[in-house]
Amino acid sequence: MGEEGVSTDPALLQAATRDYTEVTGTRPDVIVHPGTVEQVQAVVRFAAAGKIPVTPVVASSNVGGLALCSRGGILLNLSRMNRILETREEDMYMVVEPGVQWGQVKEHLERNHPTLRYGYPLAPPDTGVVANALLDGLLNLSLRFDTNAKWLNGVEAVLPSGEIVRTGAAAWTRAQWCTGSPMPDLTGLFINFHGTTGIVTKASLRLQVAKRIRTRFFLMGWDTDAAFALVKALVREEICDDLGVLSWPVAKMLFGEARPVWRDPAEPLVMVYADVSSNRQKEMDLRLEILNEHVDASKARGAAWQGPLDVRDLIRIEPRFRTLSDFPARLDFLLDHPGGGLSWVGTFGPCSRWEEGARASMAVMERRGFPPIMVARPMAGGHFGVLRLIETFDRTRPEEDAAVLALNRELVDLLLPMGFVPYKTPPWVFESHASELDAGFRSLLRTVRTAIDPAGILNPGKWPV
């Protein structure tokens, strides 16, 4: 790999012990930057021979401590493997390497395949697409097409033995990789396993039809329960690509207040956004008419709303709204602040308990002196929803690390019994709630992990069952 592919620089090794969060990992012994699948194989075989831990990483932007070393060893940085290998317009899929970034995909499709689109997360453009898919990440089309993992047709992965496996249709044919069916779904062995079963080196990802007309609308409201009710009603209409509920600190932070813990009653309590798209203006007009009907009905029940407001009009009034106008996006008010700390408890759970979960969790955050930053989004046609609680903090101060960890533990203790299951799940959640996992699930997971990685070299400490 050459000198540029291997680093033992003490400063880089030390920097690799932290991500955005309150979690601190162990220092790796070496950082390796492979550029090909053959180099990944060689590293994994070397590690297997010496039973050396290998932790995969791309952008070091994970918010669960999942790409931090637990036992030193090799930090396998896959960012050099950043090629979009194939895009099939008629079959609507692309094949990418693990270092491909969101901004790269968006530019590629808009420039070369404008009839196609991918979904994008509320994340910086320089973060990784494949890692997001393997961790069940959210997209701005997840209301219609579910989490990013469901967009996977299959993967190529290097197993702990150094062998290569391909899943989906590519396991049987090189003519196409447009589906995972009708093959046994072995792609699932790499989804939400947090890099403990193999190093994914290629992924086939579904693309969707790009609509000619697309608009994001915002509504400002003063009743959180009414906001959730409105979103649930709009989900049933199937007129939106994406819907989200944002609590009041988001707006105040967007306008420059670093850690808002007080709100004037005249200020909105909640923001709702709705993404609407179509190829026909008549259809767009009808979708907006239906949206307005539901807003009017909410007002008739006593809720106060401002909007819906087209984000383009908001940007003309206040350019700072551009940050929320499209995804992917670098939310500077969450990332670019003294200390640079960002953490969360992100959960998937029942939309029927959204209001209860949001109300209780925001009260915990306020009691502990944190701004009650809450994001909620319906997923997969409303079959479940996201409830995410976010904290910013100074990660150079150990007392703030401790305060964030204590808050996150209390939030998980509160939400898990309601059915809100943490995603991109930090190891400490398993340690705290291991006894609540189904015994058969734990046994089967342990059996699968041991069969694939008997020496336990891949990302040890994650999913510690």
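Positions refer to the first chain, counted from 1. Shifts are known only where both forms have a C-alpha. Between two forms, the rigid core is defined as the largest C-alpha subset superposing within 1.5 Å. Computed from a prediction, not measured in an experiment: that's the story for all the values here. Compared with the form predicted together with its partner chain:
Here is what shifts between these two forms when you lay the two on the core: just one run of at least 3 residues, every Cα off by 2 Å or more, at 173-175.
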Second form
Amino acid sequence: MGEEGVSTDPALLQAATRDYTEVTGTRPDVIVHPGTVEQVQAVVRFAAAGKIPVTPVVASSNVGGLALCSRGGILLNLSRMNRILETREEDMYMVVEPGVQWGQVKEHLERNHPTLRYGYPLAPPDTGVVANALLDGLLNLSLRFDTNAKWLNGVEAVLPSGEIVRTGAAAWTRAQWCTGSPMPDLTGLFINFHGTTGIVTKASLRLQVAKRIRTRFFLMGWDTDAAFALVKALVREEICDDLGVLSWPVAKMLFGEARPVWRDPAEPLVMVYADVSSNRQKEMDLRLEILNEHVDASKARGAAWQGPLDVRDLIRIEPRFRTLSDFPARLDFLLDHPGGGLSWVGTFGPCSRWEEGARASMAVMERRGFPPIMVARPMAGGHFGVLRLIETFDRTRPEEDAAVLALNRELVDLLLPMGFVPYKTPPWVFESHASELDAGFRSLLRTVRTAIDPAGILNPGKWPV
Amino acid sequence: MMEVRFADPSRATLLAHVFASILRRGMSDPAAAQAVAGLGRIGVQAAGMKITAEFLGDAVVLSVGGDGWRAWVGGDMSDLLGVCLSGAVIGPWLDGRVKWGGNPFALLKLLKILAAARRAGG
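Please supply the corresponding structure for the form predicted together with its partner chain (the preceding block corresponds to the form predicted alone).
Let us now look at the entire complex, which starts with that chain.
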């Protein structure tokens, strides 16, 4: 691999023990940067022979400790494998390596394939697309096309044995990789397994049709229940690409307040945002008319709303709104503060219990002295919703680490019985709630993992069932 | 350049943040800043929120609530933002979307700040 492919620099090894969160990992023994699939195979075979743990990472920006070593070993940094290998415009898919970043995909499509688009997350442009897909990340088109994992046609992965497997249509060696069907869904062996079943070295990702006209609106509201009701009503109209409810601290943080815990009773409680797009102005106008009808109906029922405010106007008032205008985006108001800590409990759950979950979670956050930062987004046509509670804190202060961990534990204790399942799940959730996992599921998961990785070298400590 | 600050930074409302952002950009124009220096207490009311901007000689201090204004302006947030973005005051005032009271000359001076903010990219 050459000297540039291997690092034992103590400073880099130490830096690899932390991510943005309160979770601490162990120091890797070495960081390896493979550039080819063959090099990944060689590293994995070497590790398997010596029963050395291998933890795959790309940008190392994931939160929750999933990309931190639990038992030292090899930190396999895949960021050098960053080629977009092919883009099939007519068949609407692209094949990428695991180090490909969001910003790269966006630039590539806008420059070379402007009729196509991918969905983008609320994540910085220099973070990885494939890792996000394998962790079932959220996109700004997930309301219409589900979470990022559902955009996978298949993957190529290096198994702990060093063998290569291709899933989806590409399992047929002469087939195009435009679908996962009609094959048995072996891609699922690599989704949400947190890198414990294989090192994904290629992924085929679905692309969507780009729209010429796109707008994002914000509404300010004084009634949280009315906000959720409005979002649910708009979901069923199928007119928006993305919808979300943001709690009041978010707006203040955009204006530079580091940790807003005080709210004037006259201030809005929530912001609702709506993304609408179309290729035709007439269709766009109709979508916006329907949106406004629902806002007016909500007002008629007694809810107070301000807006819709076009995000382009908000940017003219406060340029920092630009971070919420176009994804991928580095949410600097969450990251650029003393100590730089960012953690969250993110859950997938029933939209029918959003109000209850949001209200109870925000009360817990306020009781513990944290700004009640809440984001809720409907997914997959409204079949389920995201409820996410976010904390910023100073990672250099152990007492803040402890406070965040205690808060996150209480939030999971609260939300899990309501049906909200943590995603990108940190290992401590399994440890504290193991008894709530179906016994058959745990047994099958262990069987699958043991069959694929009998020595347990891949990202040990994750999914500790 | 005149400083724009909050009387109590831990108690700044969203309306205060919005107004502070506009003022900071407007104040980057020395002529506009000069026009509002020492203007006194101006009230802004929107969507139930109320703030006071006290224009001193070298700073503007924003606080939540307040009274004893020399002049005030109020309306829906979207209408007030519309005035800030377009500079068009007469139409929204004539159809009642934007209201005002007190000394009109003080508010006219405030319009210079809004115009300067627009020129500065706001």
